[in-house]
Amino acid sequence: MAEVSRYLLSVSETLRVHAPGRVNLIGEHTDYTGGLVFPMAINRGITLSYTAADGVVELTSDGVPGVLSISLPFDSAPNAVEPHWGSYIAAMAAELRATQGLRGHVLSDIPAGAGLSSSAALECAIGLALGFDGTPLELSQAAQRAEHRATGVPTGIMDQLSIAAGVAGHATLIDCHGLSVTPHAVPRDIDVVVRFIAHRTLEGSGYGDRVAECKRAEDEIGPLRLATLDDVERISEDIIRRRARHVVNENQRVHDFAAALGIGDYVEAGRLITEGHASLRDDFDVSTARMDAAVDGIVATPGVFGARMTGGGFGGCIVAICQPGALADGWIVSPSAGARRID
């Protein structure tokens, strides 16, 4: 991995970094099996303004109370850091073995617990502010390891890589096995609308159970990214078979969605994301009654092509694609560039 660069900042110079949030259009719970995902970085995110500080990170946030203060190098347990949001920062500092610190303020317009990857955005932003100078892939890998340190949740690479490698005007088709990122232009004659439904956290949820269940499926039939539905039907245990069926079908849906979006077949693209939600509800058991009702309601709205929950599940946001102006309730988001320094 690339190391933190050795340049030193003037203590009087205020710098800024920005990392976007992300919405996943389709391809849910496939990244940790090396499958396909289709997220886009969005025009909402985290901006960190800071000056250099020797051997310490001190930060405040506009959205949550408390002052974070940690000494560098950081070699303690990140999840013991207070305030709690500082655990992601401490974990990233530990990953980068940072010694040159900073003082600053975090400004965010992506709410925590919405399923829009506020934690991954924070990890990428703090990585850049601490002097990381590697590739977007290397930044995303360091941020993923930091997420694991901070939460203990075995998340995949999608959130961090989509944020680090975002391309303005484009969503990104990511192969989570080969770690390739292929930009796909998002048409301007549709709206992508995100609506917040319910706060959620992956810590203490069934997310880790789903990772383990997919691993059990792979122990039986091999990598799910290579499996067929005939392979899936050989799995003896119903719950494991259903988990595998979702992953195999979802990988195909990502392929089909990218193709439909590319030719402007928004009816088919919408059908696929709505079908993906049903799979997350019925085969993967990560939706909730409240999320299901929200999806049903929005899909029934004139001008809406399709909708689904987005993110790891158990709450958060839903995303819809629709005709321009069809939905007034929610955030109309546009595809953004990835994490970057703003000088």
Ligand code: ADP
The other form holds:
Amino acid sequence: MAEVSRYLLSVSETLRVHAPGRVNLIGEHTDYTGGLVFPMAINRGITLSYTAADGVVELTSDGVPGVLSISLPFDSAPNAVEPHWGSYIAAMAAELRATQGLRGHVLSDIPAGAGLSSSAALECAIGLALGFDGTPLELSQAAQRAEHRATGVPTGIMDQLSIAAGVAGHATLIDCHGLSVTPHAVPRDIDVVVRFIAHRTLEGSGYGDRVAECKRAEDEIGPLRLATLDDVERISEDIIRRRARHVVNENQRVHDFAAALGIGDYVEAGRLITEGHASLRDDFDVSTARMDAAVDGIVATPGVFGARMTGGGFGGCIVAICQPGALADGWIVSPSAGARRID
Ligand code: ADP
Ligand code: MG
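How about the form predicted together with the named molecule, since we already have the form predicted on its own?
Let us now look at the entire complex, which starts with that chain.
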């Protein structure tokens, strides 16, 4: 009898998991070539409250209409799931071969489809809620596979790994080849500001083309993570050469940015961020006129060290580093711990 009531108590208990969003400070479109990225998990994200339920996942979400209801184990095509956001949930349930389900509600304070990785936060949150108990790296790999299943977009590992392996007070330098995560303290005497500009989706965008273009560059000169600018100059086709040049320069910028931040040279760190945006705009062709104008406006503001579009591109958010209080418009974000169960 005591056993039964303990069981009833445990199945009806409300549990919570939280997965932060992330802002990528620098290192854009480098992850899928095994390059370097420098994101930080932020103090905004997705919180999932739920109770255990047998054989089903039933979820609602603030701000997104529809009730998601799927049966477990889930083994059909996740991208056919309605409402559409449920495809990430279904894909994660399929990846984890989950049989024990849940009923719950998703609360978020990061914009969806704006480059702060709401999709990866959702995947990591549902993964933990479905009982995943491996390492942060393993969680991120399952979540990345789920994202591929759900969207068909061949995104890199940065979003999921920075969210699963976030460290409070730190940004994370991730080597996307070796999958090492090295925390770097984020100085407290600068603001990291995120400003939302425009929604976008990577499905049907040029993202997949960029992955293919980098692959073509690698077919010609070998892995971009090992290439030099001299190697890049040997590439015959102009577009492919420009894509490769962005990746090679961006990997170097990640190194230099981490070093500049470490010695408190914020002018140099900001210069590198702004240079990174120019490279996304001119060599990688993933910016838009609206994002460029917003970056220019922010960079021209007194006290701003540098700014760039953050995330996969074609819209989204801008990240800036500046003197405290220099930017009134936007969210001052702080570096936070990774995806976790909370009381
Ligand atoms: P990003 O990850 O940069 O925010 P994506 O296009 O990769 O942009 O992912 C956005 C998608 O993630 C949304 O279209 C939606 O399907 C899902 N999503 C994000 N936030 C939520 C939420 N709070 N509730 C339900 N689904 C969400
Ligand atoms: Mg995403």
